[in-house]
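Have a look below at one chain only, the form predicted on its own, in structure tokens format.
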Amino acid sequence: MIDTIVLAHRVNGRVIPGQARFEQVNPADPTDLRVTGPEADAAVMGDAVAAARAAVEALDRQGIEARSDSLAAVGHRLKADAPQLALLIARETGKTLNDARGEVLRAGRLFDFFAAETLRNVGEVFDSVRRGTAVEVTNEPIGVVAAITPWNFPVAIPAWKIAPALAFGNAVVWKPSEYSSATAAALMEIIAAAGLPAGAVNLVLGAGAAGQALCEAPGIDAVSFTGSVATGAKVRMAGAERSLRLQLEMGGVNGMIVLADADLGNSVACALNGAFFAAGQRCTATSRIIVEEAIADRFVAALKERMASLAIGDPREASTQVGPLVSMRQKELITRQVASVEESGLRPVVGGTATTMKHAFFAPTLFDAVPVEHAFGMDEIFGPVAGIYRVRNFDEAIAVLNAPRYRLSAGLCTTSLSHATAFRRRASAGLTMVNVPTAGIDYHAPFGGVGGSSYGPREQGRAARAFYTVMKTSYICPG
């Protein structure tokens, strides 16, 4: 029997049932779960702002220390339930289990880093030109946050949004993916039950309907989203029209350079990893492997032997390596995009779409010698799906390398120095990898892109202060 799993909006504390707009089901076995939900309207928005607003004086009044404790509290919390949270994530999103898990500890380590920073939100004193006069330098909150979080990382991606915004006196109405709600909602429990004012955090659910109506949503002062370019572009001009300050995450068509004098065995999982691992739904992952033709026939087969032992399956089994896609609208999506590359001419040494798979699986597919010219990378295909891409040299890797609008990720693989302290100097991307995986970040330090994939202030480490704080100077003279 199918396990269902109704959802309802919790605002000021309080639970808020209505009717089931959007469901999801496991991707990977629609037989083992259900989930159901409301869609948030303008009247549930305009309840969670107000409760919000409410919230961010009674932040004030509770005090960092009571603050930090609340957040130390739900990452402590994060980090022992860890095991049954991994295993919702894979049931509902199709995360493996390992992958889940590893997220799960991720988040709350997050929780733990911002509970810290509570104590940590400095200012500055300066001596003024005039005399008798001090000027005082303090970052104060910005008030009420929208975050708007997607599927991939259903849990990291709403902490490192939730908790900053809380650790520097915000509060949070809060608008996940309607592919991982129940996991949200999940997560929902443990920070209500961590001491946090009534409003502090707000769930309201729903789909993209209910994320225009909290961009709408009078009351807003900022909007932290993460999520496809197109709806980040209407978030953008949402915000732009009503002053909001906004922080976009937007994905990427990352590509990772190997040279000739790589080693070969970490190359190869490098791009595995980057490419395949997490279905590819990672907006770090590799779709570009751009490669020096001195190598490239080596590498491209040893990359298709490592495909070939991939371990496909139910991301609920603990030896799984690949799970599903989210959803079977998504696996429509992916594959229409694969197929017009087909039909441009591009045939897959491995996959592609005559390899049919079941449910909301796509099988790990691998392009050899893409023209620089080709259409293929420059947007991203949000799956399983890479490039190789055969060039002469470093200088011309780099070129292929910074190509595309989209620019969060970019990976070297390499033994020279002189080489890693070019590439790290010339490669236009917000986030530079040398040997490791293009996929994969530390929760302690700033995260984003440059070009098409990121507007805004920085996401993550210290650097999360400049978003969710105002900065304001005071001039005092006792009189």
Given for the second form:
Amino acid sequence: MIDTIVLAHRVNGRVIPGQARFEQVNPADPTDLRVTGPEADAAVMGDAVAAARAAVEALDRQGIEARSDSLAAVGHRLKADAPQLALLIARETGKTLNDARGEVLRAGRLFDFFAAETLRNVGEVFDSVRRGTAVEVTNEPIGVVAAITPWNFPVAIPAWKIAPALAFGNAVVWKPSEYSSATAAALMEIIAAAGLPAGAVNLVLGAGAAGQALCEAPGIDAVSFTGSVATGAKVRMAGAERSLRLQLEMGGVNGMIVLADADLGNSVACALNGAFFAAGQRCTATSRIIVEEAIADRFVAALKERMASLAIGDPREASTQVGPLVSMRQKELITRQVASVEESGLRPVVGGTATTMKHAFFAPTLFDAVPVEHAFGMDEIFGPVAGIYRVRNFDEAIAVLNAPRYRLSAGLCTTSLSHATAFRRRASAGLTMVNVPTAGIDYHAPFGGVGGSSYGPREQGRAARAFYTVMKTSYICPG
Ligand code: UN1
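The form predicted together with ligand UN1 is what I want next, because the block you gave corresponds to the form predicted on its own; please supply it.
Shown next: the complete complex, the earlier chain at its head.
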């Protein structure tokens, strides 16, 4: 018998059911789990924003110590409940159990980090040019923050938006992806039990239309969004019209350079992880593998061998390395994108549309000898698809690396300190990774890209405060 989860919004601490408007099934096994949920309309959004507005004041009255305790309680529960949550993530989104458990633990640490930041919201004091007058700068909450989050990190990305929002005194209206809403509801349960004022976090469900209704809801002050370039552009338009503060994390077309002096085993491992783990569904995934011609044949042979032994299968199994895409809709999209690359004349050396797989699985796919000017590798393909770019030297490699518009993470495999140093300077990206995969980031350091990849202040770590607070400069003369 298929398990069915029927979801509801959660506004002002209350469960608000609605007619089922979206459905997600386990993408690896449609007979296992079915999730349905309602779609928030303008009325639900209005209630959620009003509840959040009242909660901003309640958070202020409650004070920073209680709030810090609440964030720590969420962190503790996430770490304690990681096995159950990981299984739910695997069943709902197809993320492998190991990746999912790592993600939940990461989310727990994010709440721990911001529990401490709650107590560290220091300001600045200036000497005034006017004698006797004091000048003080305080960091105040922005107010009501809309968080719009994707399915691929269904706990960690919400955590790195909701935790800093609360830490700095804001309330949140959160619209998760319809592909990961059961996981969102599980996180919401944990947040709701942590002693925060009712309405400090409100969960509103639905697909793109709900996200749009949220961006257009009167009364929100800011939007923090992670998702596709196309949706990010819509959020930016809606935000500009309403003078909202915006933070957008969108696609990445990330390259990794492999120089002839690199450790071959490690560079193949970095490429395999970066390009194909999480079925390529990470904005930090490697899509351009830029290899110095001198070792290209050996590198491609070794990568093909490792790809052949990838454990592709049920994400609920601990031994699985690569699971399915999140949905049949994503599979159709990736299939169309790869088919159009094939029609342009490039032949995959591994995978491709000729390798058919069941349910939402898509075969890890590698193209070789991709021409630098080819359209493939300029826009993000959010799946397990990568191309090899053969280059003559380091300078050519840097040019290929910096060509796409969406430059989030850039990688280099080398044993040369001088090349590593030059790479760090010349790679145009928000993250540079030497001898580690382009994907996989720490939770306490800033995160974001350049070009069309990110817009607005950085997420994570101490940098998060810039987005979630507004500076007030106060002049006080005793009179
Ligand atoms: C990671 O690589 O560990 O949506 C995180 C994404 C990014 C997060 C990547 N915002 O894939």
